[in-house]
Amino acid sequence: MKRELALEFVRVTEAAALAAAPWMGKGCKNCADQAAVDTMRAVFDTIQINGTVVIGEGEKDEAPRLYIGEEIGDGSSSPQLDIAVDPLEGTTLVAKGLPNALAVLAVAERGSFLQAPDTYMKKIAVGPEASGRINLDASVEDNLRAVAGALNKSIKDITVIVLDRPRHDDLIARIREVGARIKLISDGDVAGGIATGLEEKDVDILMGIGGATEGVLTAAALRCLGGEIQARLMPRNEADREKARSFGITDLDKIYYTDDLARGNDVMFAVTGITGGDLLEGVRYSVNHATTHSLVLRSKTGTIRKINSRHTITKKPDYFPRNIFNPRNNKYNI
């Protein structure tokens, strides 16, 4: 891929989170992942490539942009890309006013990306210091004392990220039976994840069941900044199962490494923030203006580039959705 594509990619994440910050408390999640998902959409067909979603909105018959398998790109011939798509990920995060959700996309070469089901999956992701130390089957304490002898801390340091659920009480009191220290989401654990690579934000290793899609997406930021993910499908019922199934996936034992989910040579990533968290500030307005932080990754070179970027409203092109800001009176109608 040209190197120039990182900043057209970053200019469609910036606008699913422009769309979508608006909705920030609402109470009205599909609205904000509406506004996303037809922004975002709308960005693409304006960069020269030939894109084929694998991680989307859902089968065509459940999502009318975005689908697995629809066609994005302004139709060019070259080059042929997978698509990897997470407009908003963390729709009730936004609708709530939470942290942490983020407009998110990964692509690379054709066929590199596992076109996962829509199910549950089980994870355990660290940055680059302690790749190739961890082990989906080992134990949550030989994990924890793994991670910390790579990263040469005390084990009462680790820093563990987990999802608030009820399915992990039993993991969250082993983590806490070892001595190391929990940050709980709510929502949204490709944040985690990436932040797991990013040694800034003192986040060293996920552990838990999320999304098997956001797994695809972690996979593809950290082929990018050197960590590590492994992953295991986890069915919540036979419908999972079949799904499972129509993807071609028959072994629901099989362990999923990095470059099981995210191969080829060169990976792109694109996140920005929509709402202020530990990765990434949330989307700020002023007057007519706003401002958008990002993150553009890329594993070819291994280059992280950090994006303030400061958007005129007003200005934007016509796909952005007037009925969210009105131009004449430089106000948001909700």
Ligand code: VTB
Given for the second form:
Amino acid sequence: MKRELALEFVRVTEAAALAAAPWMGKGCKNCADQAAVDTMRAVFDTIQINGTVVIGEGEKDEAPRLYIGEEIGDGSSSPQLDIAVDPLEGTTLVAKGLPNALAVLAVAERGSFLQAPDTYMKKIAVGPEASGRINLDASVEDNLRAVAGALNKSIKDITVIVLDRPRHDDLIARIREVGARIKLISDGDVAGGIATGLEEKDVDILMGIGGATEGVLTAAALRCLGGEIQARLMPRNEADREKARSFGITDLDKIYYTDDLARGNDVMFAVTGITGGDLLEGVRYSVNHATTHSLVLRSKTGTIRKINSRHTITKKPDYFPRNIFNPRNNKYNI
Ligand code: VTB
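After the form predicted on its own, can we look at the form predicted together with the named molecule?
Everything in the complex follows now, all chains and molecules, and the chain you saw is the first one.
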């Protein structure tokens, strides 16, 4: 992949973030999501790539844009690419104005991403220093001890990020018993997983059950950051098991390692903050511009780019969302 594509991909997540951000706190998850999806799709059309969506908004019959199997780009450029997207990771976070909603995408050569069904996944993820020290099937205590050892910290100084769900009551109780600190999040385990890979963030390990597609996106980011994720699919019912089989997955007990979820030498990952949080600042508005904060990562070189952009909203092209907030007149341009 040409490295210049990194900048193109961050344009895509910036656009999705700018589209979703006006919906912050407005209580409409679907409005925010649709704005992000439509805009992300439109901006993809401005890039010369030959891509196929492998993780997206769902099956073709349920999602008009960014559905699994949708072809992106003019088809003339090589190589053929896999595209994994979550135009709005954390729809509820935007609807309620809570932190850490993100626009996310990952790209790699064809066949690189696990085509995961939209079900649950048990995950454990860490950054580079604790890579190689975790084990999905080991006890909470053993994992936390191993991570503390790798980071040269006491267990009580380790921060674990966990989705705040009743299914995690036992996990949370065990972490507390061992004495580590916990950051409970209402949504957004992709942000939590990426944070484990960034030294400056106060998150050492992600544990628990979240979305499977989010697991693949987290793996793509951790491939670039040198971290590690281990995961196992957790189908909720027979329909989920059937869906997994239709994706060619026969062994539901299989542990997926980082490289199984996001393979290949050349993974690119772009993420833009929608609502400000631990990972990134959110979209901010002033008189006639908006600012975005993004990360763009490449596995090939391990470069972490932090891109802060100032967008002049009035000069945005037509594909930009019609619901974009225009701070000049304090109105939505609908
Ligand atoms: C997580 C989280 C997402 O789904 O993967 C979660 O990262 C898992 O599903 O932001 P439940 O909400 O059913 O627990 C999200 O919350 C939404 O995609």
